[in-house]
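Next up is one chain by itself, shown in structure tokens, the form predicted alone.
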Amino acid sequence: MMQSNEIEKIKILLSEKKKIIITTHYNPDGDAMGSSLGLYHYLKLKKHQVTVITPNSWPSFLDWMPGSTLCIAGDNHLKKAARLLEEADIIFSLDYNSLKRTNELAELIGEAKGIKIMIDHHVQPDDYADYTFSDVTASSTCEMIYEFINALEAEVAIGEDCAACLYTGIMTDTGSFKYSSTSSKTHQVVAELIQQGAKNTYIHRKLFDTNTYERLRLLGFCLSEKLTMLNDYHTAFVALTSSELENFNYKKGDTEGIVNYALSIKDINFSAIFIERDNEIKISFRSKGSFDVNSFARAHFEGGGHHNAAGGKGENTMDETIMKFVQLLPQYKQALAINE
């Protein structure tokens, strides 16, 4: 939550021109990019020197976002990222609350002398920032950034680019406003962003109507050949090996949203997708109702996230990771049968 005394201190910090770095988590999604670029555009309007650094590249369907071409992917420009972080007066951590989620940037951010400000909506934040704004009830970090900007400056004209970026993060992190985290406040913020210039129809088209032929073929393959149903546990999952991804000319972001198709099946309350990449198994979990995938991911797969959406990883082979997952389900059978 945003305390007025901390906001006042940050107002003073930002009253003079500063060198500011904005950082995201590894594999930045719509909310990470939206919140970072949204804040970037606001701070540029205030004449600060601002750079967005991501640990690695973002999905191509986010390339259209205003300012994305100016972002620095740390894995390709580590020396430049290190220099900028060392010189920064202020470092923002957006959409993550643990430095380990920034991979190679973690040590650089941790050792940097600049004032650190965390703004995030995931549970159990680590205690590394000088200022921590954490709200697990927020729909997205983008919603929090809009609140943060308005706390700094009432009735601010944020501009069309900032509005578009924040709208993008809210829409993607709420599943186009269908997740339970979507509140009346979320809709109020979205209405204000549209008034500020966000073109909602254009943004939706850029995000969801730019599929490649290969991505649609991969989706069809997942649904027809790779979808496994475990009806006794109200669970469904998809597993993709690296060779299968290569068969469909895989690009970053091509598997985005596939886990939600499994969850959309009637009487399925828990879904997962297992993806073999970078010598490990990356996992996304989704749930309906009361089943807590954040706790599940934290307990068994070195992950975490939100109540109904979380991620994790498997350190063993694909077969061993899936076997572990399936063998865990009996102990959650009763909880998985509830859809509230």
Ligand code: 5GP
Given for the second form:
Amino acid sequence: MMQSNEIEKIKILLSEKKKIIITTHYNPDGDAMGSSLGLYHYLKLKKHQVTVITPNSWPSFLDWMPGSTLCIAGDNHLKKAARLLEEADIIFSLDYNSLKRTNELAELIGEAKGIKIMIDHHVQPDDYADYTFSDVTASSTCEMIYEFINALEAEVAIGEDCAACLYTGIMTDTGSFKYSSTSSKTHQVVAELIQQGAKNTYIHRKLFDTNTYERLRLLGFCLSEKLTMLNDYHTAFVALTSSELENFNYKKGDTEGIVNYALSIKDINFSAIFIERDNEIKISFRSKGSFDVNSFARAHFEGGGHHNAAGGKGENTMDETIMKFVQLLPQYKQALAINE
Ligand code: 5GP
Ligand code: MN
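Show the form predicted in complex with the ligand, please, the one above being the form predicted alone.
After this comes the whole thing, all chains and molecules, with the earlier chain placed first.
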């Protein structure tokens, strides 16, 4: 996956002190933040000038991540982000493979003069980077960053902060090591990260045992009042309006994971959550087995992602979005019945 001639060229690039910007996708998740901050810590160890720019802010359950306070959220600091991108020698694209996924930053990154390096595990990468490292079999971008660092420098001591960040992204993107993307290599990398100082129990607690009272009540509300079962299509979904979110004092990240509860139901092979937020409908899709939610999201909801986990955008209103979704299911009836 990591072509040695490309790695050799990047080694030469990094042999002198550089101005480096690391970017990731809109609504950054654990893997986006983990890979960006993991690489940030490594490049800082190597004495480069490094800044992480995210298109918008990350959920507060990731605030504990070492280095997060130094990240710049582009939507609040667009001028600064523009200047930094313009001045950068190297720009990394991590955990995304299409500039569209960086929203307002897309044009700035596209037009920047710096050398662009993409490291990502989503399907169908766009062709805009000078170096493209794409591995759709990788569990996470964090796993790829670990490999990338080791390709640059064998058996390097990456430091506790880098290890903690990379561990976080692998853990979140594999659903705590249970999704089919989890390989023996994933576990080998994780073992190495723990060896290098990632405190696994501490990180699990920071991610999963920091619920607010409101967040748990929102989950309860979704499960008891908002879950729609379409048994004929082995499908379950939840739809949340902005006023419902307000009732539970919604904070970014509070709806994370709810879609997986719908998928955990026996004989449900496809789940979705529709969330009305910032004047648009954000959708998450999940599946078990062969049903390809990446293709589904691409074909119908301006989205994409992975085979079993993808996202997209809805129509103008929630009702229109749900109607479209429900009306699409009959054409997938056969595919939805299989869960291998
Ligand atoms: P989530 O549902 O957790 O937001 O995203 C699931 C997966 O799909 C993640 O890997 C995420 O990066 C990807 N994804 C989410 N929304 C979009 C989208 O609008 N377009 C594309 N191409 N991928 C998305
Ligand atoms: Mn990822």
